[in-house]
Structures are given as C-alpha cells and as structure tokens.
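Next up: just one chain, as structure tokens, the form predicted on its own.
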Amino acid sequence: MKNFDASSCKNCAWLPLDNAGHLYAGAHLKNWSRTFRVAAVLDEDVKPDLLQQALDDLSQRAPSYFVRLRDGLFWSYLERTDEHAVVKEEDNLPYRPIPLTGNMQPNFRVLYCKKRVALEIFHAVCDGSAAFHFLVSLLTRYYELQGVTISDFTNALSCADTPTAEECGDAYRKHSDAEVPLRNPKKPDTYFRPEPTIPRYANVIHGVMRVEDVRRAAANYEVTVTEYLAAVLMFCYLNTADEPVTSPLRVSIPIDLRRHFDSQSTRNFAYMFDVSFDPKGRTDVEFTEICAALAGQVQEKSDPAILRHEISANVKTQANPLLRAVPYPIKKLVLRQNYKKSQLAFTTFLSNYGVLTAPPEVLPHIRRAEFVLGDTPYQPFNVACVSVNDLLTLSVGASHPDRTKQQFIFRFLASEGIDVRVESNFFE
C-alpha cells in the first residue's frame, strides 16, 4: 500500500484523517455515524445513467471523497477504494448512517428522486462546503455529458485536471501555529434539554423562501442572516420550553475556514463556535432583545486571529506525543466522550452554508438546494440552510415525531412577512 504523498494524492492509497475527521471517526457507534446531506433540485427529471457516468468520471479527479474508514493500531485513517459508488433511486429516510464496515463502497451515497440529486456523506470524509463542492462538480460533469460546454470551472472540479496537494492535504495542520499553547477549555453553562428519539427515524421539513425577504427581516434588527436565524431558534426554545429557561441559550454555528485562510481543501476545514443569549429565567423576553444581544457576535468570533488560535490549539492537543502512543481502541473511548461533551455544550446547532455557486452554464438548471445536517445521539434536532438563485431553503431535521419547534419556527418567519413554502418527507 502506498503511503500518503500530498504531491501525488491521485495515486495515494490512504489518507490520514484531518483534525475534525478524527473526532467523527471516533464518535461513530454501531448503528449511528455522523452523516449529513446536501442536495439540488433540478429543472428536469434526473437521467440516472448519465449521473452514474458522471460519478465514475469524478473518481480519479476527486480521490479524497472515494475513501472508506479503516482502523489502525494507533489511529483510524481513510483508505482509497476502487469500488465505484452506485447511484441509487431514493427509497428510504434521509441521512441514514453510512455503513463503515463490511463493504468496499466509499463512505458516501448518491441518490436521486425525480428532479432531486442528493449526496449523503460521512462527516469524517469532509464538511458541508466540500460536500457541496463535490455535488456541484458532479452536476457539472453530468451536464458536460449532455453536451453542455463549461466555460469556467472556478466553482467545480474539472475531470481534465489533476487533484492537488492543497485539495487532499490536512488544512488544519497547514494553517495552525505550533507556538499556541495547549488548553483545557471549561464547559460553559448551557441550556440543554435531552429529547426522546426514534432510531433510524428522520423527519425533515424544508421551508423555501426568497433570500431578499430573509435579508430584509434580518436588516430590520440590524443583524446578519445567520444571527437572525440563530435568534429565531433561541426564541423558539424560549417559547416552547416547559419551564422558564434559567441557563444561557447557545447555538453552535460552523464557519467555513476556507474563506479566511485561502484554502482549496476538499476535506474538513470548518470550526464550530457558538452565539449565546441568557434569558435569566425571564418569560417576557422579546425577539428584539435576542437580536440585540447577538448583533456582532458572528463577526467577532470569525476574526482570523481568533480562528487560527482555536484550530492551532486543537491540532496541538491531538499531536500530543503521549496521546499518539495510546492504542486506538483506548483513543476511541476518549474521542467518543469528547464528542458527547461537545454536543452537550450547546442548546442546538445551525449551519448557514450561504450562497451556492456553480459554473454559469449549470446554475440555471438548479431550482434550489437543500442542506440537512442529520442528528446525533445527543442532538436530535438540527437546522441548516443554503441559498441559490434567490431562494433560501431552511431545513429542519428531527429524529422524533413532535413538530412543536418546527411549527413555531415557520409560523414565526411567516409573521415576520416572509413568504414560506413548506415541504416535508412525511405526509400525515
């Protein structure tokens, strides 16, 4: 087996996990793996044969995606697989766990249903931004096979190119600072309420709305769209709680580090921070108060100097020589516990991908996009959104049948003057 060589990643047989990938790999359970979903709804029904050909063609151009998780003596790693993923018609619930053992398939699946193309992928392979980049590249090749000439591959991978070291390497290590000291952060006081879950149950509700309506609503409170949606989530938790909320509400938000460190990584390169509001047990909190408290928090915590310090501390902790010498089965127990602690440190999470970009010849064929985070054993409720062609889709996923929060969120947005069209994978 040829070891990882960043200068020739097209031909390497394995990849070391990146800083975030180690956590997701160690956290997976027998019946659960951190799986999320990105999708595009096209302007015509999908041609599955061409989609399969496009996927096959990408296998050599995008080697960091065509991998499967393997356990080593001291760490797990990603092994290249020549077994091509098979495009399948969707016939089950979304973001089911990706099988990590017992087959040679890469740790993702590509699904289609009428006009929708979906990519579901194990989080140790890549983050949401890299997943959308792969989806757009897949669609770009798909339209190339239909005779469309692509004039600009800035926002997609071209099968005519060769994968680069920048794409396949560990961006966390590349952009970290070795001088940053180790840290042992204190778990903040957080409002967290465990909710019952149903195994392998996924209720997804999409709210489709005009980007301009959401921007206008956010501007009314002088906050960003991300801060506005985080405030909506906090307001939802306050108004659906069974008793007064006496601890700070914290919404965990991932930030794409590529936008701050000029990286072309096709793997994980994101950092999670949280925005917070403390209601102090009050039951008369107004939405305007939450927005005022959140205003500027996203920009403050997105400062490149702060981000570099945070990722450097994480990388240094993982590179500790004492930790490296510990056998992987023991490491896995520690990683699993650390993942649980990280999930209990916030109330809920929100991911705003932003605007999906694609080659100009492909973009008109995408009616809208979807982003569904998937649940965890500790966080059964999740919210994510993505915009394309002036439509923002807010997707709420849950692994339990209660829809109280979903109803509150979309009714509140409607009360703000936002025209919302709601779709669900459950019809009752």
Second form
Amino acid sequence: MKNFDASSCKNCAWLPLDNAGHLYAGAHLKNWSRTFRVAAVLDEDVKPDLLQQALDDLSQRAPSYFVRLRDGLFWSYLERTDEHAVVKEEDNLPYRPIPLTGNMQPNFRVLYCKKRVALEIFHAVCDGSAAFHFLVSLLTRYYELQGVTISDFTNALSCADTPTAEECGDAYRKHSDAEVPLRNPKKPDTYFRPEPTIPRYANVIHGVMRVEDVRRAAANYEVTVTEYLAAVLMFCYLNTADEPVTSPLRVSIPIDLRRHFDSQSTRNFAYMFDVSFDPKGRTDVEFTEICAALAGQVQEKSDPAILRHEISANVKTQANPLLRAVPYPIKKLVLRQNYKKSQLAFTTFLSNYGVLTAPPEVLPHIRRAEFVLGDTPYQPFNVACVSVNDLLTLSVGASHPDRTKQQFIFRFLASEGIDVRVESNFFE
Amino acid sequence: MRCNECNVDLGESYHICPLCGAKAADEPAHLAGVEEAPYPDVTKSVEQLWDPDRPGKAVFRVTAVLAAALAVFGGPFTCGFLAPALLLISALYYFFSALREPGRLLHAGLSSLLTLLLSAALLIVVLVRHVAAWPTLLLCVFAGAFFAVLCVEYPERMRAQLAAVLHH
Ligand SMILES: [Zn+2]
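Instead of the form predicted on its own shown above, give the structure for the form predicted together with its partner chain, please.
Expanding to the full complex; the earlier chain stays at the top.
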C-alpha cells in the first residue's frame, strides 16, 4: 500500500481530495453529510447476492469510490477501505446522510428494492456523472455475472482493465491554468427564502415523461431542456411566493466539465454556474418572458475559456501557501462558512444529467433512471433529472412535507401538453 | 390510475395523489408502458441515527486536556505522576480500542505518535517545574517504542498513513 501514485493508483492507500471535495468534506455537520442518489429501475427484481458480487469485483477496477473521509493535520483525505459489504435492502428514507465516522465502510451505500438499484454517495467522493458511471459499471458487471457478454465497454468500466491515473487524479488541477489572477467574487443579489426542514426527512416525487414531449415543449420557447426546466422552477417560485419577488431568481446548475475538457475522471469534475431572471417585483410575469431571458444563458456560461478561468481561480486559491499551512480544524470552519455562503447565493438548484448511456446489452434492461440531489441544511428543496430509453425522470426532493411547489411544477408540465406520471416514496 | 385534479398518471397501486391528496381515479394512463417502481414502506422501519463515534478517541482527547491542566496547575505529585498516568491509561485504552479491528492498526500507530508528542510536551512542563520526570519519561519511551515497532513491522503502510495525515 502506498500513497497516491500516478503509475499505480490500483494499490494506493489514500487520495488527496479534489477542489470540490474539500468543500463537501469541510461542510459536513455532526449528523449531516452532502449525500446524493442515483438509481436505475430494471426490468426484473434485483438479485442481491449477484449485486454484492459485482460490487466486490468492481472494487479493484474503481478504487477511487471505495474510500472514506479521514481528517489529516492540514487537509482531510480519502482513505482506501477494503470493507465492501454495503449492498442492503432499502428500508429507510432516500438519501439519508452517509455516516462519515464510526465504521470502516466506504462513503457510499448500494440499496435495492424490488426492481430498483440505488447508489447513495457522499459528494466528496464524486459528482453525479461519476456516480452514474459507477452505477452503470456495477449493473454491467451484474449482467456479466448472469452470463451476458458485453460487446462494448465505452460507457462502463470493465473489470478486466486496470484503473488509470487519469481516472483517479484531480481533474480540476490537471485542467487549471496557473496564470489566472485570483478573484474576489461579490455575493450577488438573490431571491432566497429559508424553508423549514425536518432532520432526516425526505420526500421524493418523481415525474416520468417522454423525452420527446419535453424537448418539444422546450423548442416551443426556443430554449434548451435545461433552460426550460430552470424557467419552470423560476415560474414556480414566482407563483408560490407569499409576496412579490423583488430580487433576481437564480437557479444553480452544475455543468459536467468532462463534456468540455478531455477527462475520464471518476471523481468530482463539475462546475456550478447560475441562470437568472429578475422579476423586479412584478406579479404578472409570463412564462414566455422567463424563457426569453434564459435563452442562451446555459450556452454562454459553458464556454470552455470561461470554465477554465473559473476552475483555475478555485485551484489557485486552494494552493495558497499560507492557507496550506493552517491546521485543518481551522480550515474546516472557513470551508463550512464558504459552503453556507455558496448555498445562500442561489434561489434553488437544478441538475440535468442528460441522457444516461450504457453498454448495448445493458441498456434494454434499464426501464428508467432517477437522480435525486439530496438536501442541505440551507436548501431543503432540490430538483434533478436524467433520461434513459426515451423516458425523462424529473425528481423533486424536499425535507419537509409541504408539496405546494411539487404540485405547481407537475401541474404546469401537464398543462404544457406533456404526459406526466407521478410516483413518490410516500404514497397511499 | 390518474389524478384528475393534477392531470397526471399515478402508479397502479396509488389510491391518493401524492401531489394534492385527491382520490385517484381508475382511468387508463396517458403515458403507456411505464411500470410502477415502489419504495419500501418506511413507517415500519426504525429510525437509524448517525453511527456513533468510537469512544476511544473522545476519551483520549478529554483525558489529554485534563492531564495538561493537571500538569500546569497541579502540585508536584499531580504534575509528575498523576498527569502522565492519566495520559498512559487513556493512550492504552485508545490503542486497544483502535486495535479491535485489523484495519485500525494504522490508527493505533498514529495515536502512539500523538501520545509521544503529548508526553514530550508534558516532559517539558515537568522539567520546567522541577518535579519528578521519570514517569513522564517512561510514557515517552512507551509511546515511542510502540510507534517504532509499528514502523519497523509495517513500514509501507505507516509511511503512507503519515503521508496522508501530513499532506498539505
Ligand atoms: Zn393530484
């Protein structure tokens, strides 16, 4: 066992956290860690023994996931763990925080319930794209163990291969530019209303729709699907607010940097930007107005030059020698404050994974996919979506029982001519 | 099943719409070919709290603070004998708590290093106050020897663990 080594990450004992990982690691509270969930609904009931076997087989191929957070003197880090028995039957609410102390298990769990396989993972380990990649790789191995021959491993990890330094390394550092000047961002004016939360309460409502219906609805307003869903969220906030909204509505959207930089990272490599609309206190805002304001914002903010500048500034801040010399308990206080600040800078969060891809022999077995962002102590309401096999699932999570916003969102989508099927973890 | 208030399809087993609470209507779904994917009934499950921290670390921390206070403010006996004895007992408890699982061996190594540093600090206080130094010296030797044995026995793992903890 040795520390991180670019030539043999298969056997490394620990990994330094990446740029985003530091923020999530520092933000965790005594009973809360930033945990999100990705899931796939299969065409038959899950076989738990095979799923556990598949996970065991994958541990050597995907070492960067089999880690747990540990505190060091100057930074926390991810320590490899050989404890893999984390496949369990689901018996609790979704996206419960992953416990970071008290056991030797990796910072994720794999849950099954009838036909659903869910991966719930601590965000310091990886982002949504890497989590879906891991889930698809797990399912691929699961079907391999059932005798299915996989012809193309483009979209999944093969247990026959070895992990690469590219996969396990810090992609932010690799793609940053040392020459970028440091910035001092000002807190933007944002509409934000704290909502009551119930600890460890999670109400998820999934809306299943045809991808084609959503694309057509977005095309009617000449916006992308992400911009369209962000507009629906903003329209929802405008129509459910108790008073006129006088500050800009900001929806934070993560962008998968792998799609803009050449990276195979199996860890965090996403960047959060926001799209905004200022209603200026008006109560007669039309949906078309919001769409018109958002049109092109996602495209504009995903410019690779801008993205490189942003990630470089973040990496440079972290590389500051003075900051590096500060003991970790003190850094943690600062990181926690930074995380809180980053959460309060947005009205809400929306994550659109896009289309889930898998090997051709596995894809027909996946009936639909689900992506639930999970709550934070500051943002109890969250929205994410993913599509597979022509079905898009929009999942709305909330850590309180009020369903006013969920009702508005799905009724609005239905009024747009989209056929919506609603399912929830709380149902009668 | 459908909710006519919300104009959405519902799962086949739904009696009530999860959005508005209206009674579900037994009508064909608009979105054909989608099967229900139910969640478990969690009303029966026991609330699982956060896994507790192992007690070893907390006991060690509290005793270390207590030993430091006794060494600085206590009389010669407290400073020279009681403080190192307390630190030794808590360190032993921490080691054995850490050694209960094979994977925790490295953490035992780190705790011995921490004890070595703490007992060295204690030794300085003892020497400054001109009280009996040999119990503290004994503690230093014990922690140092334990750490040295682990380093000799598991050099690669100890090196990696130290690199992880000290990386900046
Ligand atoms: Zn309804």
